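Read the single chain below, which is given as structure tokens and is the form predicted on its own.
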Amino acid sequence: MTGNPPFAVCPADDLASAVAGRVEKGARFCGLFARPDGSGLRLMAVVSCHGTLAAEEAILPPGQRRYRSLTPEIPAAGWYERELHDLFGIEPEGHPRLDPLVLPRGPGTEAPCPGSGRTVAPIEPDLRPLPAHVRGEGVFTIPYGPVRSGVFESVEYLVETTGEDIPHLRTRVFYKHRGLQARAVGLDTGDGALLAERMEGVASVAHAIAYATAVERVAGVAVPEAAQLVRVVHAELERIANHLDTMVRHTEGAGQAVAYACLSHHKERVQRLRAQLCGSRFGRGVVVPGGVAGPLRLDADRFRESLRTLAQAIDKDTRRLMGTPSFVDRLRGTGVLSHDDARRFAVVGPVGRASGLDEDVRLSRPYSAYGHLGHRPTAPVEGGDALARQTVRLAEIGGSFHLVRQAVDLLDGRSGPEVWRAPVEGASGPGLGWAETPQGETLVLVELVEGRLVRWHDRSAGFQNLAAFAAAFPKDILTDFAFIEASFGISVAGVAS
């Protein structure tokens, strides 16, 4: 697909009833976003079907603070009607819980409003408890975070139990909030890049291709193809170094020391391969609008035997902890994610793949050199457990090399100087682009105006997935907490951007 998506624009109040009957003819909810339009409000409601993305629009008009809510039709949306209440101050109405999710902003406290070139005065966040969704004899809640033991995100867990089990989870992910999109405003196209990059850390390149894409949609150049390859190499080693973290959490969580030790070494391996690529073990600086900054600063050779001696040892070791029966036991029927409920909520990635799903944007929606590589899909599975999961991830590990493999010999068997990026200098318009990160589809909104941003807003795979997460808890008990968390994968940073 080229081009943003084809839109309809319809009133505010029948916006829920437009999407609602696109998703019933098997679209997918890619998510709400607004932004300001003159003295109201755009709001944008994306979907996906069959390889294309479609738009619905509304616009809220000056004084309009209310319209009818998404979420009794589409859960999906549930998230991003919070985060919108939060931000721009609207309130959709009959949405059956608006707890605060990005900025929990205090009783009479200006929304900042993204976007709107206006200054907000600063925002002390109200951090009262939340009131108990649960009540009955022996129900107590357990805040669990925003600081934990170990090397964890900021993110706090309010866990309502009447000891062992877990019928309801509520998340509090504002800890991490950045207030990146007013951040971008007024930035060039490459700074914009780099604050992309910075989004989530652990997708720095993915969020940078999808961010790069949608700048390039703007100005209507074409990446050059040396270019578009270098981009998956380092895309590819990106995931495989995610996909490796999670069974490196999955390992710690049960006592498998010596599998911890072996995949935290393989992690280093590709990190430091990473480095020598590029200089940076996150491939931070790689991707900029209109193509890379540079080719791979390995010879070839020593890539291809790199990546051989690589994706054997990594394949010998997972073989091995994937038949030892203690620790497949401890992942299988744990945190069970139903192929319905995956649908309602929408989820993308290994997390969707693993209950059913099976977009994967990288095939649907190609982008860089996706659409001319020997691409070969992750069958999805049924399971929808903490194992299914690992499953799909051990599996895209195999494709990921792949298609790394691929794309170092067509760069090798390329003759003469290379082009190496095309010009974006001075676009205007509105752009729209995507990736699939190592957790699924990111989707990345800019607004340029002679080169210079107005409106960025990445929506990450995590904001999506993380929204069903306690829909994997009503079967298990807080000692399956760790293993469930670590399945999905998530960056919060992405999530409270």
Contents of the next structure:
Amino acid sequence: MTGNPPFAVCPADDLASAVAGRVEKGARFCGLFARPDGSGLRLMAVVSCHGTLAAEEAILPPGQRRYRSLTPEIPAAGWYERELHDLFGIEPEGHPRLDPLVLPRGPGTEAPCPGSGRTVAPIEPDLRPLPAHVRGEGVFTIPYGPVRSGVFESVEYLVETTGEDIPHLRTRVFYKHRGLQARAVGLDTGDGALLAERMEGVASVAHAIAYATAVERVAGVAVPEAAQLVRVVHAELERIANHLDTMVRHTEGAGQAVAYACLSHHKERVQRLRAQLCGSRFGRGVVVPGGVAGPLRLDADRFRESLRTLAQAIDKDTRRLMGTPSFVDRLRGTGVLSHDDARRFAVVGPVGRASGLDEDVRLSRPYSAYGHLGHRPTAPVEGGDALARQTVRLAEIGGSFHLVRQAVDLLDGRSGPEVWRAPVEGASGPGLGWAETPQGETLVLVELVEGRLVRWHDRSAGFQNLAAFAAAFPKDILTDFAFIEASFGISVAGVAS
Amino acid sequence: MPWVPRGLAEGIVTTRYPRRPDGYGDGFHGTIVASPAQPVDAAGSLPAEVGEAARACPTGAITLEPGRPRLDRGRCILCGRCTQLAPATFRFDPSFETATVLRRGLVVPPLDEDDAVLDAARAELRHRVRALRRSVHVRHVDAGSDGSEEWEVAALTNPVYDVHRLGVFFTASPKHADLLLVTGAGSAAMLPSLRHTYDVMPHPKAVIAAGVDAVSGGLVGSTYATRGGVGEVVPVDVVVPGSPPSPFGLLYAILLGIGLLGAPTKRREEGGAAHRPASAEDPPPEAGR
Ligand code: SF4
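Let's see the other form, the form predicted together with the partner chain, since the form predicted on its own is already up.
Whole complex next, starting from this chain.
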């Protein structure tokens, strides 16, 4: 298991204290995964500390379903334990509230247990309403969704309020659950990449990279240099498109019609440029386990020229936008996520960086070519409001252009025939992979047996961040809702998967 | 520069499609075209590489028939494997006018008997929606997409596609909607809401299944949580291939859905590019930039 973190195994009831001990010493909680092992289940908690990952594993023997919950000590584990409860039927004792998250199974319906080898019949979700969190006289619930009022992904927000106290927000993502972890079982590594691209379609490239690096670790192969550079080019253009998208949504919400037109036009130009490089507006088919499908399809000089005009145009219009008081005022002070809350929920990506957390796995755990490209970290921003998140994303757009230019120059300077992929076929074993998607760190667990997936679990940045979403709603829940939602930049597909 | 002069400074970026063909498509993977393959024997057996391509297809979109393969665009996720394994038979084509009126219409080349059925379905749809042709309100519902479909649907309101110029508007209210545009593989928990949206829409109405996920489940297919597309829950009038479908592909589908297109077509030779624009005629100012 080349490059995998050391797996320390402990009794299931000690997992909580083992992980809490590491978090107390400054580690960041990155996820809780499960993989069936015989008829038992292995729980794996992953933490990140000073640029390395470490994992604590616990074994639930066959028949044992209960273990001591991590959530009372580590709030960031709350959603993971709900997901594991839905998918594997295990019971974290002491979990503050074990509402269904991705799959409301209803009484008597068995958990699908992806990776256990069991075939699962279609499950009819139990859509009856749950009791409200807020108790007391005159509690009422305002639902938003799951069908949204614009062209958005389906999700339901329940605002529970007594009309006086701070309202409570519940986010229900299960409407979009597709059972992807079960779908992945039995796929070969190539098909697995296609599924990874569709896990969170707006970040296809980054998810494919995270998945591919996990497979490459299992196979113990190194990705050819040129392929690593091609990966960076596509991943950074994807980041630019995503960051523009959040801005487009903000301008739409603020009724800035001209700014909306300009920025959505720039986003379209980025998508077209991506299609020129590979045929797909979402970079699909580029990343394959072991490398990439082939070279960039655009001549370096034309590509550089397109980058130059695009970067200039985006820079001009975003500057103008950030100098428009009526726009900036809508973002300032809106949806504040405090540094403490961000830390408590181990928030990742631009949302975390806007609340003073500085981790960016392109820098802290470099993959692809990031380790040897000049890459300045975005200066940490304080404030934690929608404006801070916007400021971080704007700085990142500049950084992404810089990275793409470097990668193009390096590719252009190479000569001779290139190898685009290393063979990964037939590998066996578990492995972890990661990438900094536009939304933040994604972490992927794969387990292969002779080149086929027996386990695949891709934890998106949105999954990690959406748990903190409710913490950004101190008051003004109704007026600023659209802004706060857009500023989190979460794709529900990846959360519910 | 304040915003108003900035808006004027841009000039015209909007496509003239469908009034004029659009040249966008340089190297763009719009669809797969399957040519007849030279049989290797008298029984019409296909070359081994075509069989290999069919087996390698991740969604089982390719079936082999004597003398030629048939390709189901309602399943094809445009991964390109068949084009690598059997380049003489399968190739990418920039055409985006691939939506059609019946699920079986996405299987190319069409069978002779399909043409009459497709023409009848088109005529029925045109007749049903004939009152809609002035201004059309579209309700979008996501039934388990991967998220990219929403980007492409939303792109229709950017200045390049600008569907408002065609009298097409997105609406939040199903009660004012004429077209239901559905994305996603049919996640079980969304299906009641999807059906409800359809039920409260007034007549006449039409349904577009946008993207292979909505059409067939795509790569996700049928899991314990998805139902292999949305066709079992709402009556689909227009099916749009693509993973995801492109904005032009969606625009074409909307025009088909409101009966602006769809006069009986000529028999298609290579299965698909019947409306393929003569691309050099009127390139938009920003084509491919
Ligand atoms: S491009 Fe389409 S038909 Fe060809 S292998 Fe991929 S999914 Fe199958």
